[in-house]
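Only one chain is given next, in structure tokens, and it is the form predicted alone.
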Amino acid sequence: MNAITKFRTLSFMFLTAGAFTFLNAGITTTLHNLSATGTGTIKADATEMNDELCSYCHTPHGASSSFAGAPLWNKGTMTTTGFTMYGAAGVDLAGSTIAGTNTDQYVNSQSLACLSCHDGVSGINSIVNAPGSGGYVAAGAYVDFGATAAGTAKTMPAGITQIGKDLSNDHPVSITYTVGAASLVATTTALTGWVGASTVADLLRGAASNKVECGSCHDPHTSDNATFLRKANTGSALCLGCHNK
């Protein structure tokens, strides 16, 4: 191997090596890190084999098979009813917004995924399978999380992550994609900066790919943006993405 060689191929795995470094890095520093080696405040306690970052959402094994949201669905119990759509008239009812869009009767898996936690009634600690090498435990039992101990439900607290059930005050969830409604661009539209996403239609999620779920927004693996958007919202940049006002 020559000189120049050498250092190509030096150089490479110097490039390989930092990028999977900046990957694994991403959810690491982020308050969705719920193992005992997470930086915030509502993670899993201490004494436990817990160092697994993925296993509080995702399993490789043995996970959920009642639940399509997302991949390996590691969680629990979880509620899927009882939720107030925006514009609805109460729960388990379909809303319509004013530009005259209805959202779902209920709330789509993709978006339930999210409010598995941020519901404020589903337990954060409730896996199908706890971490470490045979941590197998029955489906909606609960893990030791922090002060909360094994076999009680640690839900969010109050506060702005506690979406809760009433999502009439919060943006329409499980809502089709009109293009024109409410100044709405085409999903052609290309995005600069954003996470994940490259025109509109890389946002939009469910089956015929048309919804505007939790996800669109938010990116839950990564710490680029405040709040997991996937565009910083300086200027109402993330808002006018969509929306041509």
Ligand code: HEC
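So that the term is clear: the rigid core is the largest set of C-alpha atoms that superpose within 1.5 Å between two forms. Positions refer to the first chain, counted from 1. Everything numeric in this text was worked out from a predicted model, so none of it was measured. Compared with the form predicted together with heme C:
Put the two forms on the same core and the Cα of L115 is off by less than 2 Å between these two forms. Remark: with the core as the superposition reference, the CA shift of T79 between these two forms reaches 2 Å or more.
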Given for the second form:
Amino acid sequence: MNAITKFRTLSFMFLTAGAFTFLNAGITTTLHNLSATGTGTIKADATEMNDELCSYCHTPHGASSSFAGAPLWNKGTMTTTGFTMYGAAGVDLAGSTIAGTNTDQYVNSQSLACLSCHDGVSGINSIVNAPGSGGYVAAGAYVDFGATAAGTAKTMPAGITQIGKDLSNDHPVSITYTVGAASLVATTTALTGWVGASTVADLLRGAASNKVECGSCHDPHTSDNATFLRKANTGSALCLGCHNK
Ligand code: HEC
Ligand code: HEC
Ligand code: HEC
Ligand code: HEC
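With the form predicted alone done, generate the form predicted together with heme C in the same format.
What follows is the whole complex; the chain from before opens it.
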């Protein structure tokens, strides 16, 4: 093998290794690895559907249409009603911020996807298309999961990871990003060292790519930063990515 061939072979090996391990290595060591190998306490046990990392959230076929904003979503239907939005006077009403920007009346599907496990009511073990031959249930079915038997919902226990259905004490989501309001920077502003984003525009979601949702601040796959943050919040760097305060 001459030097150039050797260099090409080595480069190829590094590139392919990077391509194949990037996402997987990230999620494996996080609390979102719900297979038996997961590091958390909420996960499948060795006797269950436990050898796949993605299937509690995604499916290659037959994905749920009730979460249009979440790619190939593998969780059963869930109601969009019953949430209290940030700054809202009550349930199922649009809220308002100090700058006067209204939240949407209902949580958008991008954030609903997270809340389909984090609302404390929906089943973490709800699956539309279980891995393997067959196993498709359009409305979703509760699979056997840890100490929870098949047919029973395993819900998020009380604590800080249970965001709940009251979003009035959480940073606004399903809200339009209005440049200038609350000192929000231009959407073309470059971001350095963020997971999956090189400008503020990359953080925004929805049909018009102008909404802040859970995925604006979190990447549910990453182990780069604690609590799945797209940028470590050292010196409040995450907040300062959008707010020029
Ligand atoms: C805990 C739930 C969860 C698990 C587990 C999960 N994902 Fe995701 N994934 C999401 C959500 C939510 C989004 C949308 C994120 C956003 O809006 O940025 C997403 C987006 C994606 C995207 C498109 C956006 C991007 O970041 O490239 C790909 C590709 C993807 N996931 C692949 C995977 C693969 C492969 C696995 C398994 C190794 C996996 N996901 C496991 C929740 C999950
Ligand atoms: C399939 C179910 C599921 C989905 C979907 C899901 N999560 Fe989680 N998430 C969990 C579980 C289970 C935990 C561990 C909770 C615990 O142990 O208290 C967790 C933990 C977390 C944590 C805490 C991490 C830590 O290290 O402390 C964050 C942050 C989080 N999730 C954010 C999100 C966001 C944002 C989304 C959507 C983009 C999302 N999750 C979607 C199941 C899910
Ligand atoms: C504006 C940015 C932002 C948005 C939007 C956002 N989060 Fe977070 N989230 C954070 C930050 C920052 C932390 C870490 C806070 C801390 O260390 O206490 C966090 C922490 C969390 C935690 C872990 C709490 C803990 O202390 O273990 C969960 C779970 C979580 N977020 C879920 C969500 C969900 C679900 C949504 C959408 C409904 C969401 N987040 C929207 C910024 C955000
Ligand atoms: C992805 C961009 C983004 C990030 C990152 C972000 N915010 Fe925001 N924030 C917004 C948007 C959009 C609003 C709504 C502004 C408006 O009123 O129009 C907002 C509003 C606020 C408000 C005002 C709420 C009100 O009632 O007027 C506060 C306070 C705030 N954010 C704090 C934070 C903090 C603290 C962080 C870091 C943990 C953070 N934000 C990270 C986009 C972001």
